[in-house]
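Below sits a lone chain in structure tokens, taken as the form predicted alone.
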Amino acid sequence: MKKFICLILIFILVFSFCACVPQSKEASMEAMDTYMNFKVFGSNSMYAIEEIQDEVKALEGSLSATDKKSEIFGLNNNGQAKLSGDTIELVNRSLELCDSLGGALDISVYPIVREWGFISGDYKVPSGSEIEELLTKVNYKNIKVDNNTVTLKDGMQLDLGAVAKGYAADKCLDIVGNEALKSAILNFGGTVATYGLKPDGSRWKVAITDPDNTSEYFGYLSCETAVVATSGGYERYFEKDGKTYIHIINPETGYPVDNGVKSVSVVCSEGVYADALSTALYVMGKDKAMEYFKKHRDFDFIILTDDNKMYISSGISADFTLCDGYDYEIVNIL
């Protein structure tokens, strides 16, 4: 009886120590061009984690822009298709920012990002004659939409891959807080989620990736639900002649951007939106991306300029630690 009594009390602490600690699966993947990483707490965590990845997988089906069975590659081929919900959502969704940004974001760009080699890998310097004839296709305004069928004029093609990864990550959100987790840190590679509080009660730590040295991070942000997106030069590029060529171009002149930013992050609730400003503040350079903030504050964000200096909106810096060995000068922006 008391070996008995024994097993029992056993028992009950195991199961109450069990009942103590969440449940959580975690996963990774490579898609979108880049490695990814999901991490989720909750009692559905494996139906979650198994649903974030479908997710991922269908929606790099129907974006991409160089799979030949995707929607957009077919767009881009026929100069006009009729496509479904997901992709003319965020259609939709890119035209809306790239009006609100001032063309600073231009999803039609991708005909001059490939004429450089990014997407081949086969790097080159256009003449200046073939980006004066590419630039004439390049234009979001002539990109038109009549209910689900989009239409391109002559020549024209598009990418999204600088919102589809924001895109993923609004949409596994909605399976985060569907399935009703605890909480959850999604990578996205450069676009990063956060849901809900550590099981431990503290806030999760977003690293910042250093472009000097991309094995390491200068700094973390502390978070609770939001999105991190991050954007630097350090992601692809190529020298030739003793210059370096990044792989975000500048729509306006058809060059990749060579303005005196190192990285641009934005921090926000909705990951479409992050992602396309931490492009878009990275095209227009410090000084207007200063000026788009003050006039939106619906966003926060971290500039990194060539000066080593590091420019933080006030709404973060009390979350912004600056990791050991790294001696910026921040300047705080109200």
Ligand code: ADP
Contents of the next structure:
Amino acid sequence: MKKFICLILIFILVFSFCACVPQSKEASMEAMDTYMNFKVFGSNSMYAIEEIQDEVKALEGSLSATDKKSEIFGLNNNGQAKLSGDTIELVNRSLELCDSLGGALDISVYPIVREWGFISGDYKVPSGSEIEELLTKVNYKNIKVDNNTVTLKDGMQLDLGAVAKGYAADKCLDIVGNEALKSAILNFGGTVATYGLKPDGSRWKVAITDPDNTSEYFGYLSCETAVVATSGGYERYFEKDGKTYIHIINPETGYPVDNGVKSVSVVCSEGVYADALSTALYVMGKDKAMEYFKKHRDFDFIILTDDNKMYISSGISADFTLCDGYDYEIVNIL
Ligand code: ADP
Ligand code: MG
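Here we have the form predicted alone; I need the corresponding form predicted in complex with adenosine-5'-diphosphate.
Okay, now the whole complex, with that chain kicking things off.
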């Protein structure tokens, strides 16, 4: 009898322990040219983590500009293609954003990105006339969409690199919601999606990379459900004759951005918007980015400039912590 009671007690103990520790699952993968890491919490963690990885692989397979089997590759090669649901949805949303961002984001910038060698890694500084010639192919207004069919004007090519990770973040947050998970942190490499609170009830902390020392973080943002996208010149760049050329291109000039911005982080609820903004505000530079913010106010930002000033919108200034050892001058933007 005693043994039986003991067994029941042990059973109750184990059961209540399992019930209060949420199940969790973690996975890492390389995709979209970066390293990704996902942590999910809740009873459906096992399924959700697989769905998330499958979703990322599927999106990469459709959106990549370099994979010969992708829809975008097909479109770029043929000048016209009928695109599937996700791809056309992202193209349409991106076109809206190219417009509202005044062309600072331009998804047709691929011929220029490639000429500078940012695709092959075979970097070079093109001549002024080469850039002039290629700029004639860059203008998102010449992308025509008719239902699911996209047509590009001669020689144009699309690059969804500035928005693809944000779109993946949106789709994967949908999975987290559909699987009724308790919480999640999904790191798409530079674009991080958080959901709910950490299992211990505290807020997620999203670290922001130090552009001058990419193995360190200069600060972190505490978040609940949000997407934080960061663009930094440090992600891909090369140096030639003492000058640094980064992978973010000003679509107006065809040259890598060189405007005193070191990194831009954007926080909002939509991944594509966060990702598009982090690239576009970088292109605009601090002053124009601030103007855009004051007109729209549907996101928050951190802009770090060369003179180590950190501009932060007031909506997140209470959520930001500067790490020890950083003496950035913090400018709060109302
Ligand atoms: P990362 O991919 O490093 O996170 P971004 O989100 O800022 O950085 O996207 C940069 C990528 O987007 C570049 O590698 C290039 O393929 C493409 N790109 C560069 N400049 C622009 C631009 N002005 N508009 C749209 N896409 C761009
Ligand atoms: Mg981006």
